[in-house]
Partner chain sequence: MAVAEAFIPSAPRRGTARIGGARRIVGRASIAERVGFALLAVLVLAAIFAPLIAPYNPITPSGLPFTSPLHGGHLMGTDEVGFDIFSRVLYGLRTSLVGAVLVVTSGVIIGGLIGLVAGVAGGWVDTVLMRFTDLFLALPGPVLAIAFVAALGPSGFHTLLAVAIVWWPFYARIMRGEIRALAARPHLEAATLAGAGPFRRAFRHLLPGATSAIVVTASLDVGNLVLTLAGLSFLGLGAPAPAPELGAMAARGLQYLLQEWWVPVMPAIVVFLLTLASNLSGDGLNATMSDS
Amino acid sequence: MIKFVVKRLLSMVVILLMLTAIVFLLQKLSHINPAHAYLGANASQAAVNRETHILGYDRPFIAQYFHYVSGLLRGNLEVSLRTRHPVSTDIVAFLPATVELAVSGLFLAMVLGAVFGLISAARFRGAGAFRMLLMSFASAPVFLLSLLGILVLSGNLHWLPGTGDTSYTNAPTGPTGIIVIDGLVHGQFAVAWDGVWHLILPALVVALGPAVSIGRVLRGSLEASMLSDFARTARAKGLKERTVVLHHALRNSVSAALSMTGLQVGLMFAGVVVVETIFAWPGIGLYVDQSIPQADFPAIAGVTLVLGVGYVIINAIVDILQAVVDPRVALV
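Isolated chain model, in the form predicted alone, this chain only:
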């Protein structure tokens, strides 16, 4: 088990180094001079050359890359060309809202996926209608689901708010930056509940697609387990089908669902960026959306690296959880 964990951690480091190399190469291929963009279009060539030297962009390519990686290790993601603040500072300010949305979406995806898989495999009453409804919503693009949610659930029915993360202008902003938690910490329960209310619709939109993928894998694994010898033995003992599914087949089927959950994290991060833009959610998705029109490559690269690190770490955790659930995985 220890050898397996070490192997996964080493592979994580290699993947992250490859990601930094790709991001750095794309920045060079963009032909955007960060020094010129930082000083503005009216800056003189002498000022641009001086700033280029200060930032180290006139060094050899390899030297620039090692300087870039060493800066990343120190938490230096360069300076945003739009906000004129360090990208790391901007990300720290915007990241909590994204973490709130992503974690909520992942939780909903796992719950909906588990329900979908169990109902489909056990063939409970109404399973066909539930499966058709969930797959219909999940087959729609994220932006379309977001717009439909805003128009129907927020605009017409007024069930859920459609923009922002709170309706309160004086909502607390610390210590975590997550409205729900900060509201509870400061004893402002109305603010916390309002934050939950604003979170439901965007989190549901983010979760629907991954939920179906997780549920379909879980259903297939459950159906295979239900045909195995131990399931037939359990039925021969007189156990109900529900008991066979929940107490015998489920443990042997979780590993495949966990693997699919890790794969869906990347899709979920992409969905979060789109959803934050449509719902005006104050996270790094909205931050990068505002940075793209101004060719703010340091901000775009910083967000890409943060999302990439999050994806790699979550997949490493999923691999380790798989080894815990099914020790045979650690032998691979």
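The form predicted alone done, now the form predicted in complex with the partner chain:
Only one chain is given; partner chains and other molecules are left out.
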């Protein structure tokens, strides 16, 4: 088990190096001279050349890459062309809201996925209609779900707020930057509750698609487990069908659903970027959306790195969780 964890963590380092290599190559491809960008559009050629030398952009390619990676490790993500702030500062400001949305979206996706999987594995009247409903959720682009959600739940029925992460202009800032938690920390329960209220619709929209995929995999492996010998044995012992499903089949099926969850996180991150733009959610998705029209590559690269690192870490955790739930995984 420990060997498995160590191996998994080592492979994570290699993957992260690959990620930085890709982003580094893209930066070279984007024809943006970071020195020129750093000094501004009116800088003289001499000043640009001097800055290029100071920043190390006249060194050999490989040396530049190492310089880049060591910069990243020290938190240097270069300077945004749009906001003129270091990208790392911008990201630190925008990240908490994204973490809030992504974590609650992921949590919702897992819960809904389990529910969808268990329901659709059962045979009942209207099961076909239920599957069709799930298929529709999975086929709807996140922006359609968001638009309809805002239009109906917030515009017409006024049940849920349609924009932002809070309706307070003087909401407490810090220590985490996540409104719900900060509200609780400062003892302002109304603010925290309002934050939860703002979170429901965007988190639900982000979660629906991945939840259906997770539910599908769970159903498939549940059905396979229910046909297996151990399920037959459990039934032959006279156990109730409920017990067979929940105690015997489920544990053997969770592993596949978990690895699907890991894979879905990538799609979910792309969804988070879109949803943040629609809901004016103050996260890095909104930040990257504002950077795209300005061709602000350092900002886009920074967000890509942060989301990529998040994805890789989540997948490493998922793999380790899988080994905990199903020790056979660690044997490979």
